[in-house]
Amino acid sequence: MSKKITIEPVTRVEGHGKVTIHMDNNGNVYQTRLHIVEFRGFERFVQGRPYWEAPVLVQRLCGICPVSHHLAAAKALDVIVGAGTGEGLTPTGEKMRRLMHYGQFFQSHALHFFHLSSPDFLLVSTATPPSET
């Protein structure tokens, strides 16, 4: 008889997730599923707007990497404004962006430890097991 085990809500990630365990009769495990829900529609939040509104809009994508998708919309924003190609962006303003990219890179590894990987460390012993079928 195989064994299913099914771990629901999968919670410290974005979005909604699961994980399905599959085990044949010897109790070895023959398939393991990450189940997460990434789909937002946040693309046609952008469709018709105007294009500069871009980095604004998609920094809301995300709760925890928001200066990411800033970044991302801006970079493209520069191509297709023409900045993307050739001399680019000042120096004064790649390293404001830099400067952006790594106090966000700080931020997300603090928030990812203190916040949402601290728990599942701390507080083991109050978890209450997965479901099994």
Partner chain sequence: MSNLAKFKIDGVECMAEAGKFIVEAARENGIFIPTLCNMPGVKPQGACRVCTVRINGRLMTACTTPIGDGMEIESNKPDLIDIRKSIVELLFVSGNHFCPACEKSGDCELQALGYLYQMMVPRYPYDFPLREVDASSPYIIKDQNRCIMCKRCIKSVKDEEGRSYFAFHNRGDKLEVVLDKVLGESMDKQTAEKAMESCPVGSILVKEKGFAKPIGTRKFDRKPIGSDVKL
Second form
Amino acid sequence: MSKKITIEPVTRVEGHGKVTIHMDNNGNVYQTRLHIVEFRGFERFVQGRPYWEAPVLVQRLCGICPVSHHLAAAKALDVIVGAGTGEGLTPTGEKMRRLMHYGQFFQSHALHFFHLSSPDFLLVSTATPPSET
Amino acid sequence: MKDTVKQILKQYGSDRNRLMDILIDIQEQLGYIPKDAIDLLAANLGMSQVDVEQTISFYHFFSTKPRGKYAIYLNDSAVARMFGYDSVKRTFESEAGIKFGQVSDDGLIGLFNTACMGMSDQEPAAIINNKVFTRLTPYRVREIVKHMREGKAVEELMNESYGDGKNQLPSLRSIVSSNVRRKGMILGDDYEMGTVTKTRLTKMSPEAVIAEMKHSHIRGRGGAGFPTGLKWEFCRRSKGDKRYVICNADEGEPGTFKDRVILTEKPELVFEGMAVAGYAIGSDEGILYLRYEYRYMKDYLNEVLENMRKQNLLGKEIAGIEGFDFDIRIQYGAGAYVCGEESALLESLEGKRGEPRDKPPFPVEKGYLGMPTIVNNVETFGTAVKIVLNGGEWFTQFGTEDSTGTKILSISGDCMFPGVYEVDWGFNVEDMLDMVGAWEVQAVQVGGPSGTLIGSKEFHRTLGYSDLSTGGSMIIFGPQRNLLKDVVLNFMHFFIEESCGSCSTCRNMTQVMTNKLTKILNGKGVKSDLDDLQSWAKTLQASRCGLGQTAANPIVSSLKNFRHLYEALLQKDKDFDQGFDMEASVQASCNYVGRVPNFNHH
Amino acid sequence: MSNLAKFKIDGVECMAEAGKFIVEAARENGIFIPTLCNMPGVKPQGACRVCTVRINGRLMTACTTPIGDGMEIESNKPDLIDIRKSIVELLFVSGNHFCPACEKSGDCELQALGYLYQMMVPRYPYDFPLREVDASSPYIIKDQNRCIMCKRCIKSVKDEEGRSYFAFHNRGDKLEVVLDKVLGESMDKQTAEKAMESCPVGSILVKEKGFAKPIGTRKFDRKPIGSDVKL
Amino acid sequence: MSKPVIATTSLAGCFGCHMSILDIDERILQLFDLVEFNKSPIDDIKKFTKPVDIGIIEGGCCNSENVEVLKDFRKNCKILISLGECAIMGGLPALRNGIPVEECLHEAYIGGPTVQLNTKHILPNDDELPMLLDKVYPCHEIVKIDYYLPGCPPRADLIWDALVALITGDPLKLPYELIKFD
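Show the other one: the form predicted in complex with its partner chain, since we just had the form predicted on its own.
The complete assembly is shown below, putting the previous chain first.
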């Protein structure tokens, strides 16, 4: 009978995750799986909503990268309303979008470093002993 | 189709206030109300199409799709279900080859449910093309469907003998039984039509008539119980260049059928009572608002009216009284219990949805078409004739101090002799059960779903406006009945179906409380559910009309008088359970991907 | 000089023109009574029941009841506030009110009452009905998921011949507010703006104008509903 | 008196509420003085190692695993807080409620405009995968929840004030601007 180790949830990262390591009887790993299984059904339930609601709806696909999804939807709207032919998008509009995206990078990196990985570097003592992970 | 609609429009002078009559005629001549007819109506009545559809979609008997050459409406009330509704329904479905709510492909038969149609003493009952069939059995159903396939007319489907009393008259020819078990001043045979008009009205002033009514302390028989004399007086005093007398014959409260019997056996008494009221308040137009389920009485009632006109008891210069003109027309509803509420009735009379009005103003100030109007029950008008005949003083010897006179009860359910009984107010429930041959009684529903469900500890109480008030409905439940499932749940679904939906409380709370009741009945109940039901019901008190304010009564009164039935269903070991069922919830997705649900995977 | 009626609300002496509806009379005396379906210039509907007050022991709607001299009105009592909160919760659970993706958020009167009564969570289970979004008109969207059946649009949005653009459909819990196909397709821009303005929630939206006001500048972002009512 | 123990989890949420918890910025150091974190995605503890005083739940229940984690939290935590619209009313994922779950799966794996590659119409089907529920359930419709903090995400100051009040027992005065549903 195969043995299995489950690491759940994957921590110190932003978002959900689970890892399962499948081993045969004498402990050799034959398969490892990373589970990101949050199926919500956006593809179906977004249909029928007014199109200008799309950015506000899809930004809630992920709480860490809402801006990316928001901008993806905004670009899709560019095509619908005819602003997507490059010069159709005003320079200011394009710069606003880049600024928003950089803001998200900046926030995400700072958060990951100061909140999630800094305990290992700065407060080594409080980092939880491996046995409990 | 176009010329049929045009002809009907002309008949009613393209008056949008007569939209109910217009729609009824179209529905009966074409079998349904097609889209083109709606467009035509909208154009000619100066309304948008959705405004016309707004009225059509409110009433149960209007349909924008064909309902079959034979449109069958089977009564699904609590009493019908006690006497074989399920087997009759299954037989209809197997014989017609369709489910309820559908019409057969060949368009021959349509099967539909309907709320209580006033036949509780002879269930199961159904209406087929406006003809009433009572005491149905699976065998009878098979016969009816066979004859339908042979193309017989609806009258030919009736091969039973006609009902008793006036049901046998050529203009009525109905198999409905009147079941008059106990007569009193109203149902008694000691009255000759026209006596009061000719010998009393000719000598009394309108004010004198009102004085007698007030002196008799009579209160409305419809269920609300407002003093009738006062109502007439207010109306007489209200300013308005026209006044109306409306007779409320909507009789939608489940378990009530006494108005059907009064209108069958004593219609002239009711119409004369309307004339008396017209004389008292100074009105020349009376309207009988009759529920569509009683459409089978149409020719019979028209014949009675015609006869009264011939005898100068209606029409111009009635009984020679100078200046007293009064005539009556019949306006049919189209299937909406809420139209029994007087202001909803007035909205329906004006061709609109039966949504109760805000009060004030009261109908006696601003009623039909904004004019001062009195709306009284069938029985109240009949009683008025006897009061004017014998005087208010004579009337107070019957009944009790605060509930004078007699009350006609429609008693049904688990008893030997269901039917109509005229008794004095102050009659107690024990005597009533003895009278109708009901032993071993588990519960009695007094006043229909908006009334109360009482157990044996309350049978000593008496019928009256200050104790057990009722519009006439008394339903008796034997020990074998499951009160919560067969009665309370049925009544809650009735309120969900019949709510007009125009106020937030009743539109939503009836569904929310019924879901909670269903959860308890499915064995998922916990103690806090009972407290929730009790506190949630309070919100309904903010509803605009009586329907909303009493919509929680089935649950609240059964919780009060039969709490042990609820507690027996509660889960003992849990104090929190919102009814979440994991196995059921994962079924759909697992089936779709072809997976057997497994619950111990990590 | 029209006759003035003296009356009391929660013991506070008030005066207003007799016959004026309680909601307006209270407002003139600096007292806020919440409403959702009431709309200036339109006959009161008594549809939402949120303005329920108690007069001589009877529950009445303040929007439809005219002031009478010597009237004693209870409004700010715990049980009445709980009825209003209960109605707001009922409206939330019986529709699909997902505020984060709704452009009316911050200007929505239903949401504002949710804030006023600190509705953290409704006491009733969510119904999650699936209702239609009608985009057939060139200028507006009618989203039935957010409709609270208050009749403001039905009563106030009419064409020049007085025909209604909107109307009820069905009854009971299947009740909906629907847009007339013919009139809807010929609706002009001003009528569209008027229709959106008449809707207290996010059920009628003018097309292609979404999320115009940034968060923080909307009507109820800073101050609760009714805070503009003072002496 | 030992510090109260806090645990957090994100069920059918987008992790935005956890981001909002971390938006208390430098006050997280104060938080570490007040409380001790146990099972949470932002530290390494993956299973409850001791009884927990306050459990903070983000997200409603969209699949069977969410339900099991939620019930596990109910068992191990004295107090449970529903954090954010998803936990309170199902949130955005609940927009699928009323739509048959088969249609959602079909659109995503078979019928969608960008799904040409899935020629063999493979659907997610493995015993290790959580099973999709018929609809998204708010947490309080599955387990008893004690407190609710609305918002999408709830403002960081709201979370901070509420947590401090809960821990210290001081009365909670929430300024009007903090209670938002969007």
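Rigid core (definition): largest C-alpha set, two forms, superposition within 1.5 Å. Residue numbers count along the first chain shown, from 1. Every value quoted in this text rests on a predicted model; they were computed, and no experiment measured them.
Relative to the superposed rigid core, Val29 undergoes a CA displacement of at least 2 Å between these two forms.
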